[in-house]
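Okay, so here's just one chain, in structure tokens, the form predicted on its own.
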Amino acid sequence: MSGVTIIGTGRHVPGAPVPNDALARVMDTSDEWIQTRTGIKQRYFARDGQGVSDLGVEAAKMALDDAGIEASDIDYIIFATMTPDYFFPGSGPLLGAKLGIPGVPALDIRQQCAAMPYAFQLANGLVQSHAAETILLVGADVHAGFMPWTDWDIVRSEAEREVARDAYERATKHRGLAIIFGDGAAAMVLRDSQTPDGGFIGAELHSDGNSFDHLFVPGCGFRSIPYVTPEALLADEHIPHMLGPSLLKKAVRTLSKTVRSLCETHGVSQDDIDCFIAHQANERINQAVRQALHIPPEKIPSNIARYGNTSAATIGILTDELRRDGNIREGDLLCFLALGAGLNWGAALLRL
């Protein structure tokens, strides 16, 4: 029995990058402290009235063209983001009408980090409902709007000046979120494998709400009337709130027991993985799963230095550099992992 592989894939991100001196500019915080705990070099930021779809969309494009497929061709979309343009409607209707398909299906799914593996599963069973027959998945997120200082143009470089005191003490207290996460889009085009045993073989999922306070924004939500708030924005609610010692320890105990469990429940030897497509999330949790699971560093390539953590995009934009660069190929054994907020964590096991 085959399942769905991927047939195509594009990536985008917004602007020039921003190196890490840039940050240092707003806040207490330098390239060594960085890189040292995230090994994070540059990320990229979108511009204001710049959101998800309109990323998501550049990325469709360079990914349908890889596929040698049209928009028309796309029966499904899939959506996976936690930076919507909008509160609502969801981006992938937005998506759908800016490739100048609408009308075809967009659905929205909602596991942050995690939702690449969570998103194979759910594109496998479209297919194998004969729901769908070409699926195009796009992971976006839009992080800049999360960001603790007012000061852009310095964080562009395009402008040089002293920020005020107060703005450097605030973005100083946020910079351990702050200097994690980034821009960016991929998307993916989807279609049955035809081959036998090719293509998607299974996903191994999990969430756990109890957890929720560990990756969370703790304002602007529908438990307040209303839902926002002057009083939650001074108190700087709407900018998430991470604990992040405490996820990281969450991340390798709970990624390195999913991926044993995955590979042992469908007879896979991990040796027999050809690589570990993993969440951009830091460098040092990677590198802790990838000691717990005794992976060679060549099987669990990282690009987090270049792009930070672009949430629902990372495993996209990763796949698509490997498949540029030849670096996976047809036939290949694909392990994808991720957790992210909720909390919600997975592994797909999928066959180009």
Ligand code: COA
Given for the second form:
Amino acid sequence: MSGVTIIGTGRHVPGAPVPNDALARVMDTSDEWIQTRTGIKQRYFARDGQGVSDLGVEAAKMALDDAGIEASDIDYIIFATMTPDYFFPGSGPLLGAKLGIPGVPALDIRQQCAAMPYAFQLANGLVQSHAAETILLVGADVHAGFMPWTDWDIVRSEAEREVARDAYERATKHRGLAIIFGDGAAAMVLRDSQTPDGGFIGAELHSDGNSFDHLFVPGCGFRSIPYVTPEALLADEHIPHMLGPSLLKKAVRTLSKTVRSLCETHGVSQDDIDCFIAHQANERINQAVRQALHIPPEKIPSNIARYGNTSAATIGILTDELRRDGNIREGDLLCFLALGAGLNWGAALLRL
Ligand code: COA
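Mind giving me the form predicted together with this ligand, seeing as the form predicted on its own was just shown?
All chains and molecules follow, beginning with the one already shown.
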């Protein structure tokens, strides 16, 4: 039996890179700390007024061009994001309109950093049930609005001045979170591979709301009336809370276990996997997973140094880089693995 495969990819990041040193101007951190503890050297941030559908449309055009098809060939859109342009509607319909294909069904999914293994399973189900033939899958996130500073001109190296003491202290309170995220978008065009044993093979997916407090936005939700209050903003409840060290340990444990179990279910030997395309939240997570699963270093590529954690965009950006650089090719067996807020996590096997 065949499954969906990737016939085109694209990526887009906004503006100029923001190096670690720029963050050290607005809070107590350093390039050395960030690089050693996370592997990150720089990230990108969207401008005010720039949403995930704006970044997504650029990535989507690149993916359509790569696939050699027109936007009108797309008959389903899956848009993965935790930071939509508007509280509602989702960004899928906005993307469809921007691509000039209004009317095409569009589904937003909210698995945060774990979106891609979920999206592959969903896309495969849609194609196998004949609900869709050619799917545009976009993963995009804009975290700039979560960031705990207002001195964007300093962060963007457009101004040089000392930040106010209270602003510096406020940002420092959130430094664990603020240094790891960056903005970006990625797109993939998915279609049935039409090859026996080609394309999507299977996914193992999990979610556990017991651990939702490991990474969540405490305020600005509909448990509160009204859902945004000046008090919530003053208390910085619009900024995600993250239990970093605990999340890091959970990620290593659950991802290693899930990959092992997925391979066992599908009778795939880990040695036969050509490339492990892992979410990039912290280089230490991927190095620990690599050691736990005895994966040779060259089989688990990293690009976190250049982008930070771009949430739903991460796996797509890395996949696009690997394809364009010829580091993954037709016939390769790929294993995608990711964990994100929810908690959600999972892994998927796909033969290109
Ligand atoms: N710069 C400088 N120092 C920092 C810092 C920063 N950006 N962030 C934390 N620190 C300090 C802490 O205050 C603490 O200081 P103390 O020992 O004096 O109390 C020390 O560094 C260690 O803090 P800790 O939080 O234990 O660091 P860590 O090594 O766990 O790194 C994260 C923090 C957030 C980078 C790391 O936990 C992480 O990446 N976790 C997983 C994140 C993740 O997967 N998120 C999900 C995305 S989908």
